[in-house]
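A single chain comes next, written as structure tokens; it is the form predicted alone.
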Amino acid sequence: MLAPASEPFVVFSNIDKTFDGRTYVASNLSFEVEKGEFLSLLGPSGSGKTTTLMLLAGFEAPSSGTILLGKRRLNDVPPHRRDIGMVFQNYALFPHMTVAENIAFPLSVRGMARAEQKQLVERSLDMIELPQVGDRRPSQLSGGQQQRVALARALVFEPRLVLMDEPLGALDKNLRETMQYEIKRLHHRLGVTVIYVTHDQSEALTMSDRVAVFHSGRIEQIASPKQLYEDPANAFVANFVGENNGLTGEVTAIEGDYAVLSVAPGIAVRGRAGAGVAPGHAAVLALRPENISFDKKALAAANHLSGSIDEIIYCGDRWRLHLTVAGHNGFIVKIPNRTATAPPEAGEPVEISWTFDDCKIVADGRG
């Protein structure tokens, strides 16, 4: 948990970026990052997240707006004077150098004495738990080891800020998950500020203090992983972050903190009312598959719908069921795999339910 900070460490203020004067790859970006925070920039390809990172690193210049790092205006500061570490997806290690020489490179360009370089390199190799590989070439290491070396190189000169551009994208699934926890552990130990670009939702939720969801050059929502997943601001966030049963319909009423959404003739559901939701407007149901139950016991303050099971998929720790509900197919239910109970059979009619508080009615961005 981050301690309250007196002032932000990184500030983007009304940043625009265009390459041709017509199309904006970043539009009116304004956000702040606290010192020691781990912020992930999450979004689909072309959403502007990597451009945002390049603007902060100094490899791109904003078309308008201001970027601050520790009160210092960065707009006209060259990349090598920003005191920022960088980790890339392809590692970017020098193949003709040893591991130790790669890690020492940022120190040598800063004119540090060799004895001090050696001490810091040894400390960095201990930090990434690879003290024995200093004399090897990068090609003699596994992908995970190379990424650890790239991380050590970015941290060795003790930068105020570390930027990571999809650093685990080239690794296989198991190694990627291992490295997620490795980076998270180093972040907590060192207290360095990290801004991390990814298109992997689970990666962002696992590693971050906060996540900024990008879409078409804008931030749709910036919040903690829990808030982002359980309380999405709009339909794009609900559908992009995790899996969502996004039934669409028209809002027919607002009842206190809840909205009523008509999803088919004669069929309506209730849920927490999101910002901008109003009667007569199109909206989307934000409902996570794991919040749905087949429990036939009547629940007060719950939605009940009839459906039929189209497909059942065994996923090891859970069952994944595809249903047709209210005339919509592709409705997903996830239930834990317990030896004492079995899921319903394919083709079987079912009754499903979930509480009003376990879903949210959010504005449909298309409208």
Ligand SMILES: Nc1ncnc2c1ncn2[C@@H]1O[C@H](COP(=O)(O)OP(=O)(O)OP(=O)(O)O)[C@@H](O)[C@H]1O
Contents of the next structure:
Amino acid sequence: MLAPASEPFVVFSNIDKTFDGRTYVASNLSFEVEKGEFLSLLGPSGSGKTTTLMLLAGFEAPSSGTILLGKRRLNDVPPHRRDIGMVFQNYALFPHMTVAENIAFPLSVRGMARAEQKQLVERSLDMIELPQVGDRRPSQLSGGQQQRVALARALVFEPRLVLMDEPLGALDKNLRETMQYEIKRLHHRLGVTVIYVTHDQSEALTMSDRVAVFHSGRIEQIASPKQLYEDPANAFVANFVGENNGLTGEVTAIEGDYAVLSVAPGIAVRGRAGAGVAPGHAAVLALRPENISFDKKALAAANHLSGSIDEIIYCGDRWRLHLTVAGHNGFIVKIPNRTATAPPEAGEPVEISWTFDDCKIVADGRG
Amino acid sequence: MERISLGRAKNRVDDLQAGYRATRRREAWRAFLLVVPLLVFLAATFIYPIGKLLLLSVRSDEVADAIPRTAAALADWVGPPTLPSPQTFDLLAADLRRASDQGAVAVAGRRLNNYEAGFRTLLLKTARQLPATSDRPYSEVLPEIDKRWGEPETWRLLKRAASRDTPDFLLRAIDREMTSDGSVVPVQRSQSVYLDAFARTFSISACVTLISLVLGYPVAYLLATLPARQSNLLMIFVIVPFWTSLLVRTTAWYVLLQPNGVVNSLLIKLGLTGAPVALMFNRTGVLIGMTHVLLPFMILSNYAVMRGVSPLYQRAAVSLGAHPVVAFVRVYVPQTLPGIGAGTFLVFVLALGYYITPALLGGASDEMISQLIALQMDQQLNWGLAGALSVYLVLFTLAAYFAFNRFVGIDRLRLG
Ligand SMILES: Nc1ncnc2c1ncn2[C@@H]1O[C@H](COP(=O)(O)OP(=O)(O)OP(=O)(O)O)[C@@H](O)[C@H]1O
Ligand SMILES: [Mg+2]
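Can I have the other form now, the form predicted together with this ligand, not the form predicted alone?
Full complex below, order starting with the chain above.
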């Protein structure tokens, strides 16, 4: 589901945020979120993801710029009036209340009648498939159950927007996958707008309609997962999202939609030219390991390089090879594992190739 | 087959339980050995003396020890309106003679004075004037020395005082006494002081606790939420009073609260009052002084709990639509209940036994029960009554403990 071209629901325009007056934690943030969209904020630690959520929730005020939610300027609305549901990384379930009381809390502070509260709480508990835990304390639930309760509590008052700050960070891998699915299911079912913070890129790619990649308080790229992965805007995105064979070099020529990058004396590769790539400037190759082939028969319109295999790692569904190519080691190739086919041997010299369209030459990022 | 495997399973469960119990026993022993030194220390310095004092409230050996044969004879006497048998008079004379050789008369006299003023003088005078021998019966001689020996009431008191187990002090400590026919009645209005003193002790302690809570809770909150550097600095201000002697602090208030002291001058300068306000030798002085001394306990108990309450919960509550004040009351305060409970309990119990501060800063109508206990012990020398008052104070404290345990739960108490 790509963002429909309707009115934006959440609008950040030119938001700056600084805590100490010197360094920007968010700098000139501008982005829009459509109604019903699932947007992930992805980025390394300290890149300003939580801060962005806090600005939206109202626990931090922007140093400049405006935030709109459903056309309403949020800057002066106190946090408890914003009607934004929030799920915290460590759940923040109130330990002195039962699960049912926790879920009823947002309803009771809104002055809803008790009978109605009870009904809604029961429905929420059904929704998270934990109908029998209402009387328990949060501490008597498992991590995954607590997470579901936190989710139910953030959704029960039908907020227009739900913010989640690394909600699955504390769970183990299997549970995390189950919960990812659960969250997606709820998102589809309720049609609520979600902004989801994570630093797990596969989580971001699998769950989101769009992903915003944060880096030092800026958005490097905001795009659909497919676009982000296959068409990264710059070297940071290419290297941060998924694995990348980021050979660096200097652009020697631009030929139509393609750029030529010299990665070692006498060795040049050709790929789609990214924005801001110009002859004479440094640039980076964006090439996914699974796009590389050992096929001996020459591909049309392809780059051909030779290298040697340093290491082979068995990963079950695929082989992962570490190569030295054009004088750079750490070049990664993934090939699917077919039981009957023997993989290449370590130490073998190999010829690798990939088409011009399977790679991109991107600018070296900022600074 | 089935049965055999069932039996085996049962054996395994039994083995498991036996092993578990053995481990538990070993742990219990280890724990016990670790606390033995403390237990010995406590037994010698605390439990034994306190037990002794409490026992004094129902024991009265001085008179029975001084005049043992008279005491035995009086036990069979039916009481007023008749006088005891002439033999009892003889026995008393003999006992007194022997006792005055051993100096026991004064001790017994002091005890008797607890029953009626002047009894000590009577006993000493009688022992002094007792002829070495007499050919007349002592039932005539003694009333000649003092006519009170001819009154049954004197003998009744002697009989009460000579009995080794006595409810008198326990009754006296709640302004009751036992009449000659064995019924319990309130003492005369003019002598009834202890129930009032208990009520006063309770209300002063409750006031001090409440004031400490109102003053201390916000400070503890501030301490728990400020950045570490400022919080540590503030903490010093809270703890410094702990390093200063109680007497010094109380004396300092003594100076500050005087009619022409610092506080009054300030009030007058600020135009809040025209003439000096009485801040001392009244309830105000007691409350100010005691609150000042006990406030750190309240602050520290709350702080210890608050430090463990994440501010995230309040954020979560606000994000769910609660006004910050509502979030504080419904989400933060309940999580600090163990701290409130601990602080309240600690301050209240400490206040119950307070002594120096009310003695120095209070007036005649602010006497707390500890002051009365001290008065009985070192001025009236009535250890029985002191013990009886202590019994009630201990019971009072235990009641506070159980109430606290019931409402807050002692297991939720954290002090560090
Ligand atoms: N209250 C604050 N006062 C001062 N600096 C802060 C405050 N909150 C965050 N920062 C700084 O702002 C920057 C961004 O923090 P933020 O919490 O938004 O990062 P994040 O992207 O959520 O990281 P993570 O993935 O580790 O949660 C960090 O450098 C952090 O030190
Ligand atoms: Mg964060």
